[in-house]
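The form predicted alone is given below as one chain in structure tokens.
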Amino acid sequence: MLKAKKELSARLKQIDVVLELRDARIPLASINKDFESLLQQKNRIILLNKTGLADTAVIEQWKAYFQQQNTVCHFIDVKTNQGVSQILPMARSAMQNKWERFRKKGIRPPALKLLVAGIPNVGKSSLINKMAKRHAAATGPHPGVTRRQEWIRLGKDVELLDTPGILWPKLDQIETGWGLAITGAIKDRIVGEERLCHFLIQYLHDHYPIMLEGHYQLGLNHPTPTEVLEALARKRGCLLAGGEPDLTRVAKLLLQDFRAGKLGQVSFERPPGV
């Protein structure tokens, strides 16, 4: 990760926009730190992706907050397509005025050159074959698939700068951990299936208390983490030798139907004083 964020500071001068990628469900944890202050200079748009996962609800009070912080911000899906099209030409407006002075010199504007940035996981490969309408870029369901800075043509006149997912090496808040832990940012390994399974169970507890039961109808009252694991997994069979619960296995499960939306959408962030 260090070599990719000076391969980043490198690249910065020839580029025009930063499309910078975060999770809608979690948009001040996808902020990656490390090269915040590298893009303060640059022109920007922040796309949330993701929000077909995310709460509506809270999706408008974020458009709020952005709004008065007067933030140009974009909120996208890029599974089913949403909002990918309006990208390049709100990149191409924030270009007019330089643009301009070129034209009033005599100079044709050279080609606009975009860098997509974000941290591990949150979409920008699959952005990137959306934009180009090729599979111009490597994807996966986890952490790590670019590994190096790539140029792609979006056409004549634009070309498009992938480059490797970056994590800043110490979280300082613990939330903000959980967050890119539950949205797939780290690798499942480092944290657990089954601690992360306990984290989710909670949240849903605490903030979408029908959610789990409506899915799954487990037929429990107020359960502990471990509780809902182990009916869960007697309800899909997963199980050991001996007809124990498997955790560990029915945990995975469980991480694989939130994920792929089968629980609802949810948020794991909510605008500061909100």
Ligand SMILES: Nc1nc2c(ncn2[C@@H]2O[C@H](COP(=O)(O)OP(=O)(O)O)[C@@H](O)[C@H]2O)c(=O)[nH]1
The other form holds:
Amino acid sequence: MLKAKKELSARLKQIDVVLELRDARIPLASINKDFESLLQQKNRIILLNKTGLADTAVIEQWKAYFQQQNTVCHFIDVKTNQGVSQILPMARSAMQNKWERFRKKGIRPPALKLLVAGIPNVGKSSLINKMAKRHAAATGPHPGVTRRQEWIRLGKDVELLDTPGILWPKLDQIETGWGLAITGAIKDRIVGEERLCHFLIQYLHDHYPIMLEGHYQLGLNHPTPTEVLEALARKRGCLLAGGEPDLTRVAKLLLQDFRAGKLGQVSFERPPGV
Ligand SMILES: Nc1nc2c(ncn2[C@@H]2O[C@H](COP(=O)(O)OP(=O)(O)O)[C@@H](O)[C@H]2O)c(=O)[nH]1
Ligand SMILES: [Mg+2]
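Starting from the form predicted alone, produce the coordinates for the form predicted together with the ligand.
Full assembly next; the chain just shown is listed first.
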């Protein structure tokens, strides 16, 4: 963690505005407090990605929460392009004062330098690719940069670093841990697919009670997570040689369906006090 922090700290020196990507389904759990202190010192725009997978009513609660906190944030969905075109204008306006100072002195301001940062699987590479595609091709390596990284020129006055900053997730809290695991920030094998599904099934049962039945129509009444997995395995033909349900295989299938948004839009975190 210390090494990762030092590395990010060094890279941030070249950066004017950090685009901090978080998962809209876990806006606070996708923060790592170790990195937070570093990021707070920078001009930062918080982008909540994968809005299309999150509960629309809960998103509205988060918007009110962030507004109350005076935190600049913006809900996007890189996959469907929602909100992506507003990112550059937001970054430019964050730099307006600094640019103004240059102009007053009659100096042409240097290009605005952006970095995308966030936890694993939050959509950093997807966002970089999308922003790069909308604009001109990559420029060459930048002088003075020791590690090989390239700047992508976005318009005449903005450059984006092509390698994102990875904010490694912090695993000290059970509740945030589940959210991180379900959104893929932590590798499935660390928690185990079956355990992860037990959490998911219980969570859906508690917060979105008709969602599983609505999608899979298993015809079960108050089932336990294991009963759901077993029934789903039989329905989908995930069986072992002896005809027993293959729970690992069916767990992977359920996670895949859920993460593709097939079951519906789900949030795993609500603003404090809501
Ligand atoms: N539904 C949805 N999926 C997304 C979105 N952005 C990224 N993804 C998917 O999330 C996964 C991780 O994306 P990636 O860009 O590799 O994340 P990174 O680890 O932060 O670089 C990929 O399967 C993407 O297709 C989004 O806005 N909506
Ligand atoms: Mg990536």
